[in-house]
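Shown next as structure tokens: one chain only, the form predicted on its own.
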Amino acid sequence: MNMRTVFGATIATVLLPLAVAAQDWRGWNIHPEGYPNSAALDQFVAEVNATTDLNLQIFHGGVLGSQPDAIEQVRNNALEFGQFNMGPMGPIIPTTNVLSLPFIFSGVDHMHKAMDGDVGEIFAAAMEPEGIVPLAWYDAGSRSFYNSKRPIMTPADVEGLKLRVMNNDLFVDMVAQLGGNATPMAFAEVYQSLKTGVIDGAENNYPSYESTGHFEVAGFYSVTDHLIIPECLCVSSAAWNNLDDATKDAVRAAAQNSAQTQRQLWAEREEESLSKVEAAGAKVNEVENKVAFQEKMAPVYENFLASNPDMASVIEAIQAAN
């Protein structure tokens, strides 16, 4: 054996073993185990590790960081994949705020349809290059209003209320409008905030109100469903771009069979949740005229087309998807 063919061969065992290095990834995932969520990225997990030679493994409960922390990652490629909430996701990626805007949404099967057509794609060519590919689109439901101190029937019963919502500036002007004090804050923090007073209440879906126990302290839920707001299953696009296009393939197709698996338990979970507060003693009240809090977000939409004048063709695709 030659000198080359020794030297060609050490290299060889050198690199070897960073090449099946380079083949993990790693995701995050804000819920605990057995939520909708964890059990359709559990089910992209096994699909991917059995159909292509990435090896995946899912972190969930948010223990590699809060979802900004994660975002950053998944888009500096520290971190292969997550799932995440458009909320968090317009600071760092503006016109994914559009998805934020309140009513934006006629009802959840307005969402999936627009999501998963056009309007999916528009968003999605607006990730990619700030190094983000969504592959699929989860549910979140709808999100309503919630607190200790009273039902809310009309905008006037938010007036004076301290309410915990997202890290984002359309929130805090969301909860202005109808004369509410917004409290940005992160979600691990807001069960001890509501037990304390620190904050009066906060705006979730069901599963959420139900799974971190917030119904225990903050007894009256208010259906406005202000909010629906798209979750992706998303890749960093340097992760992505480093996979040849049959493994690209295998991994969209995993995505979307888990995006179907998901909204199916999250249907299902939300039936169980409802019933679940209920039983222990939350007052639900389904708000009977919604229009009048959405002709209070108008302002919001002013401002947020003062900034975004760009973004009116989007608002008019998302409409016309319905």
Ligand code: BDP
Contents of the next structure:
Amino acid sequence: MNMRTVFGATIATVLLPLAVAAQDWRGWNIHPEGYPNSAALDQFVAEVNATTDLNLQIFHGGVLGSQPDAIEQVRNNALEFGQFNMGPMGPIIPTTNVLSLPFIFSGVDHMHKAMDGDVGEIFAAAMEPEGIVPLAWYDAGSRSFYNSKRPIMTPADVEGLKLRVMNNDLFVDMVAQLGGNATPMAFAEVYQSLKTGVIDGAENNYPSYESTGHFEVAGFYSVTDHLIIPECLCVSSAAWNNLDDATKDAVRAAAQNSAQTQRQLWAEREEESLSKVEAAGAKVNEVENKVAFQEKMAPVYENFLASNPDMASVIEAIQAAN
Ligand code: BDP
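So the form predicted on its own is up there; where is the form predicted together with the named molecule?
Now the complete complex, all chains and molecules, led by this one.
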């Protein structure tokens, strides 16, 4: 045994018990301070720190890395918690892809009803063995297309547009069915890519369109409402399984309280963001015939079910929850 090994072994033996005893939890969040999700996470952290022996810290603004990386880090317990959109969760936990199917929910109320009830349990059961425990579901409104070229009124208006999507092949297929070209890209890179013309547009809800400044460089926002994707406040399975029952109850209660706060703040922020982008000159247009977009999505469902036939029952469970 050389000195380095001896030294390494000594450090590991000394540090490991300390790390376990401290119960410091680090959390990932992509949004800036003051965003509804960030404020709700601040509340979660404060409540858990006040009611348990845990010591949580949340890092806003994506400073701990991109979302796909952060999901992996929570799965590996390199981070203990995070606030994740189910879009980038799909490539890692296939069942969650159902939540990224275009027009799967008829509206946000349908999404709440499904996720807060038995349907939410289907996803929790699929996620836990993969290293992630969802404790509460946050709102992310509905996503629509925006771009720098023209208002989108009909599917034909999407033809030829280069659009950024979140990291999931389902979204690439979704844009392809409309005749556009999709590029999966990290959230943090979108502003610059829009500005330099690497892409023509992207898709998101009003609060993210506004908070990122994308409205400054892609001024046509067209209300297609094609995706309603829930987000989770998630804890790593390893960290979760380490807790006693009383602590689990306290953490879960704090997560659910934070989700209530998030949903309230979300509703307010949607309106504020819409006013802000319109005041800044962005052109927001309603889409009269959303069914035309929905019809174009039939092959997305067919392709998805062809490779995931067992997901038909999950889709039915969602539809039944409406
Ligand atoms: C926002 C989500 C965030 C995503 C982002 C995106 O809240 O989790 O990372 O969209 O488009 O609405 O990447």
